[in-house]
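Only one chain is included here, represented as structure tokens and corresponding to the form predicted alone.
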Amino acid sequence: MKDVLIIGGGISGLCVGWGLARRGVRAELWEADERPGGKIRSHREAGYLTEQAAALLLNFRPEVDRFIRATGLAPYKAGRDRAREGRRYLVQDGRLRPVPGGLGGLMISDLWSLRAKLRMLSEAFVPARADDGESVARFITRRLGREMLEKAIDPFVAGTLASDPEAADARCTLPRLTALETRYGSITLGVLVNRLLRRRSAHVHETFSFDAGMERLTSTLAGTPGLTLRTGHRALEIAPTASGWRVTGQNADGELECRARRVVLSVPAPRAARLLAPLDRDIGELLDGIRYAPLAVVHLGLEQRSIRHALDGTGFLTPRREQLNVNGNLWLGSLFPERAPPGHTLLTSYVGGSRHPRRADWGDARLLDAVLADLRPLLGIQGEPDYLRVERHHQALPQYHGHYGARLRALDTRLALLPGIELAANYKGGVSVRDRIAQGLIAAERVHRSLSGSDRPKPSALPLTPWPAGQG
């Protein structure tokens, strides 16, 4: 019998496996695909290095820094230009405008009107509220005003999360901002306090990738000593036993079975719903109610001399009011070396999401025309690209919409009835690679603690005995 069976070999499952192996736990990981990594995949073609999904890692968490060092990945970080890394743009009135850094820069910038600046300066005097299920749009408008929502937060939520600020749960989507209100009563005061505290620490915020692309991360984790990785293994059914769980599945050779004391599900919510619904109908319904946004990732390779803009930054995001086809654009050829042939650069655009879900299904030619229609006037592009690659994800990112916090709490309550089942996927705790690493390590620690408890009851047969919340 295995200590732990992890179902799903994306970044979440791989991080759980790495964390368990580091603690000496005998873990086996099943991945239905023939390769691990989930949506993280790097592709080299015609001198360009493109990403199927996540293109970089934006980190401000010390535990992620420690993880990168412990995995031996630190020497493989892709070099980047610090000046370019820190500069970001927004589209305003059909042209790119640099986003100011810090409160001082914001106050002298003409991105916002005088009325909006006065509204933001008065944020510290806005009474704090604890509105469960409050949307991002309501939270930001209440604290910082409508203009901040429309010009800054809307493009961030739509461009990086493929989400809708009018529907997204603020506490789940913007946990750092909502936590500042909860702790300090104000975002502004919280930012100032945290900035002072940060000056006393050695931690550096940074944006990076890896020399061979983001797949370097997942391929390294897949080779973790002590973790048994089995690709081409699809889980079909989970059933309780006297000492844990029995998982039946299928591979190219036929049916298979694994018995484990603990099972970690690191698969998309609909897949987890199908596995858990026979055990608990409510869990199945809660998971099945999580919606995903479709997304098309459009990579364009161009000669640098054909672009008038200096591409002196990370890229740009687009507010809804600008009515553009792309939600955002990354200048990866400028950020990282060897992403494009000499004299060329790589531009990566994101189309679809909650803002325009049907556009993700457009054909390559239509997507190319739509993206170029946006980029030509913004970047001053002349001529045609010499490289095009389109990646489509029909279920790209989970949407933390509606009363999402209540949904997660209900999930935790129901999971307490299934001791030994753990959920670790991007519909819990954030969708970024940074968050998936951090949450995977937290899940590994939680599973390890549960295995260490010798007096913990084991599932025997349905119906299951209730399990105290917060102990498994």
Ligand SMILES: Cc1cc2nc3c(=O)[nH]c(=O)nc-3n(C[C@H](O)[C@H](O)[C@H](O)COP(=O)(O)OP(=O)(O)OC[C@H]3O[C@@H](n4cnc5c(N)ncnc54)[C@H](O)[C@@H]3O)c2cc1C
Given for the second form:
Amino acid sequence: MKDVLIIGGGISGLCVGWGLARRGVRAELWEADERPGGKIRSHREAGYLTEQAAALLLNFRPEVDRFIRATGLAPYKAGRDRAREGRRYLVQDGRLRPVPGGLGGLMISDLWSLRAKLRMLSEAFVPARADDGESVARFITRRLGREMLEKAIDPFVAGTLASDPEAADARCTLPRLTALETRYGSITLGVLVNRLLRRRSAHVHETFSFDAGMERLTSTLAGTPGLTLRTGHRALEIAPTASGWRVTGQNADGELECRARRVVLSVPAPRAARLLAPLDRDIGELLDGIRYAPLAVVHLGLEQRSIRHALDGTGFLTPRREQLNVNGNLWLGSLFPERAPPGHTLLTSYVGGSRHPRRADWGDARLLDAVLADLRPLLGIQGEPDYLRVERHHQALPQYHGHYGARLRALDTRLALLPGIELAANYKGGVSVRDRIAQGLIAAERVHRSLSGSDRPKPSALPLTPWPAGQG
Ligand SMILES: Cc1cc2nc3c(=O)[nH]c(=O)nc-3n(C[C@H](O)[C@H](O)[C@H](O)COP(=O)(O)OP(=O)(O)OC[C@H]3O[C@@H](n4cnc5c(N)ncnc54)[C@H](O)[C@@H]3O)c2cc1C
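Counterpart to the form predicted alone, namely the form predicted together with the ligand:
Everything in the complex follows now, all chains and molecules, and the chain you saw is the first one.
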């Protein structure tokens, strides 16, 4: 009997495995694919280094800093100084405009109208409201006004989360902003207080990747001493035993079986639904109701001299009202010059998401035309790209839509009936690599405590919270 079986070897499952190994818990990890890392994968071709999914780690969490040091990854960090210095841009009226830093910068920028600035200044006087299930659009409009939503938050939510502010649950999508309202009654007041007290939200943001790309992170974690990684192992069924769980599955040689006291599911929600539905129909339905947005990632290699813009930053995001094809564009060749051949640069665009899901299915030629139609006028591109690579994700990112917080609470309540089963994946607690690391470590801590008896799980007699119908 194993102590812990982790199912799914993306960044979420690998971080749980690392956290457990660090506490001396010997876990086994089953990954269906022949390689670990899940969505994270770096690709070298024709002198370019591109990413299948996550390209950057944007960190402001001290615990993630500590994790990077403890894993020995700190010397392999790449690009952080450039990213810190670099600007971020927004598209406005068909032109790139730098995003100002800090409240002072916001106030003097001509990105916003005088009316929007006055609205922002009056935010501290807007009464706080505890509105469970409020959308991002309603939350931001209520606190900061419609212009701020359309020009700043909509591009952020669409460009970095592939989501839609009208449908996204504010508390789950923007937990730090909504927490400021809950705690201080105001976002602006909260930011100022935190800055004065030098709290986490005032922690310097650091944007970086690794020398060999993001795959350096997952391949390092896959080699964690004490973690038994089994690739090509697909879990198919979970059944209870007297002292834990029996997981059956399949690999190239045939059927598999593993008995474990605890099982951590770090697979996408639809997979987790399939594994857990036979144990609890409601859990299956709650997980199955989580929607994913598709995305196409379009990498273009270009000669630097064919681009007029200085590419002096991280890249740009696009508000919906600009009606562009791309949701965002990263200047990875500027952040990491070694990712393109000398004299060349790498531009990475994101197309589709909740905003335009069908566009993620466009063929390569159509995607190339669409991306170039946006980039040429914005960046002053003259020549033709000499490199194109397209990555398509039909289920790129889970959407924290509807009353998502209520969905997660209902899931937790039902899960208490399956003691020893833990969920740790990007549909819970944030999709970013930063959040996956932080949440993976929390899950490992919880599993360790339960195994050591200080938090022994008991079959629960909790009253079940019914899932509110029609709130998907
Ligand atoms: C296009 C794109 C760009 C992104 N850019 C960024 C970025 O720049 N910065 C950032 O911080 N984040 C970014 N993200 C988000 C981040 O990459 C993901 O949220 C994160 O990698 C997901 O990790 P995960 O482990 O939760 O899931 P996954 O990576 O999906 O891993 C799940 C694993 O479970 C395995 N599995 C499934 N079923 C079974 C089974 N039955 N048995 C065993 N194994 C199974 C799968 O093979 C897979 O390896 C991006 C995401 C996408 C899609």
